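Only one chain is included here, represented as structure tokens and corresponding to the form predicted alone.
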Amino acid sequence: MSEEMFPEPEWLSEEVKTGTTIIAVTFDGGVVLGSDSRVSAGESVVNRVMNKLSPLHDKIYCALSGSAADAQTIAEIVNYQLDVHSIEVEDDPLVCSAATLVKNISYKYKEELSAHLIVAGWDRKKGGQVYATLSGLLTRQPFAIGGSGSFYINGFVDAEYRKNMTKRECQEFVVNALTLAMGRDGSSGGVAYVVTIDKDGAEEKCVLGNELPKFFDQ
């Protein structure tokens, strides 16, 4: 009787997912990563301020989408492996090495895991780099977007992206793209997390909702 009167909420049995918007863009001298902060389970929002930009090493980060648990687990494993690798070679790891580790795990456990990670960072050999990884795919791109909100901004990023943008232009581009996606995608929202990486290191920033840019329909 009590179970019929007080049924279990659907979100308790739903997988927790970062229905999300993630983006990484190269600029002249480094990369900028960005993400929203909303985490959902079914139609319920279970976390409003999750940082989906996870460090893999000092100058290498990844942006998480898909199952929150799966994506975070991959990031933690790769972070550990890169720490060991950097000790062995006595140098900072390459961005491509980090992306390859993510790709290998994603492919090996593609039947069990539901996660898509964008890997980006700076290294001494190739400078700023962005890699998309998905179920064994590994491709280097000038920019990459992912998550449920990315469908709403494909046209925007294609039209507005320019090669060799300055750091400031790239940061504005990322924040504008996230704002547009968060305004249209019900699974994206909250605040915007932004990480800028260049030869000097990584700089993290949180842009609150009332600090996001306004567009004509808002």
Contents of the next structure:
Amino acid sequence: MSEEMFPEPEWLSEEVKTGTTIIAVTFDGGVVLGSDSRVSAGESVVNRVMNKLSPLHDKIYCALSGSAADAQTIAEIVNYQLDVHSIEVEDDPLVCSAATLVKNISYKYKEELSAHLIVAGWDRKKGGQVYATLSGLLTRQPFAIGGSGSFYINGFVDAEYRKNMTKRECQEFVVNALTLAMGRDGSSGGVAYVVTIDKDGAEEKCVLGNELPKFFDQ
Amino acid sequence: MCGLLPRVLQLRSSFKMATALRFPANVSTFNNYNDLHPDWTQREVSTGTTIMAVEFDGGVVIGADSRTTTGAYIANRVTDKLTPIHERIFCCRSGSAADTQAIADAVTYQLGFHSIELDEAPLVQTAASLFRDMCYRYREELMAGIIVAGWDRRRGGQVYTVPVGGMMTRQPVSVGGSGSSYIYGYVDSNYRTGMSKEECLKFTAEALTLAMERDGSSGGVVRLAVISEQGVERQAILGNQLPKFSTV
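Form predicted alone already given; the form predicted in complex with its partner chain follows:
All chains and molecules follow, beginning with the one already shown.
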């Protein structure tokens, strides 16, 4: 009787996903990563301020999307593997190495995992780089978008991206793209986290909801 | 009877593909069909599409791509999805090609009759209501997303959208079809009120080009039309004349 009157909330049985928008862009001298902050379980938002930009090393970050558990686990494992690797080579790891480690896990367990990570960072050899590792492939791109919200901004990023943007322009581009995606995708929202990585290190910033730019909204 | 059911289910799933707005994050599917039965013999003909309409002061600009697909086969690469319903009222069709053609024919007849009774040009809102009535009444059987746009003397240029399911709402700018998901961000950021006719044409052509580059079910040429008090001007932008973007 009581089960019928008070049915179990749906979010107890739904998988926790970071239906998401993530984006990473290179500029001359580094990269800018951005993400929204919503974690949903079915139709419930279980965390509205989650930072999906996870550090893999001092100057290498990854952006998480897909299943929250899978993505976080991959990030933690790669963080550990990168630490060991960087001690062995006695130098900062390359972004390419970090991306390859992520790709290896994504590909080997592709049937069990459903997470898509974008790896971006700065190293001395090639400067700012962005790698996409969707379901086990590895490709270097000038910029990458991912997550459920990314479908809505494909046209926008195709039109607005230009090579050789400055750091400021990149940050604006990332915040604009995230705002537009959060406006259209029900699984993305909250605040925008932005991380800028260059030769001096990584700088994290959080843009609150009321500080986001306003677009045509009808 | 048993043999028909899987076919119906397959058709149902192909319906969804045409106007689906969300897909899984790792989209890379390969055909598992038997080579003896090509894909297009088992698929519904659909205008998986990108359509768009924008109001400006004095009229509307409408645009569409030109690809009709039957599964992976492009049945028509120069389709005209901008269908005249009355002298200054057009509709942009997306979804099942058969359904939208049938609805458009029926509404053209009804509107023509109504216009003769009234003895004056019909309102765009009337045309949109007729579409809405039909799409809502037969919502279970139909798969049609339609944008109705035109000019009338009472309210000038108007755009009404009648998506799958049969709701109707007026919007200053509207996009539809499977390719529309990719350009919501672009349209939201680039639309401004008070654009001129030329700006609207450029805006529509660029948005459609971006969608056609990303959506496999949209492509071909960009068909545009401007509807105003003076009448209808149509144009087509061919593949090599489409606007270019640096990453596309």
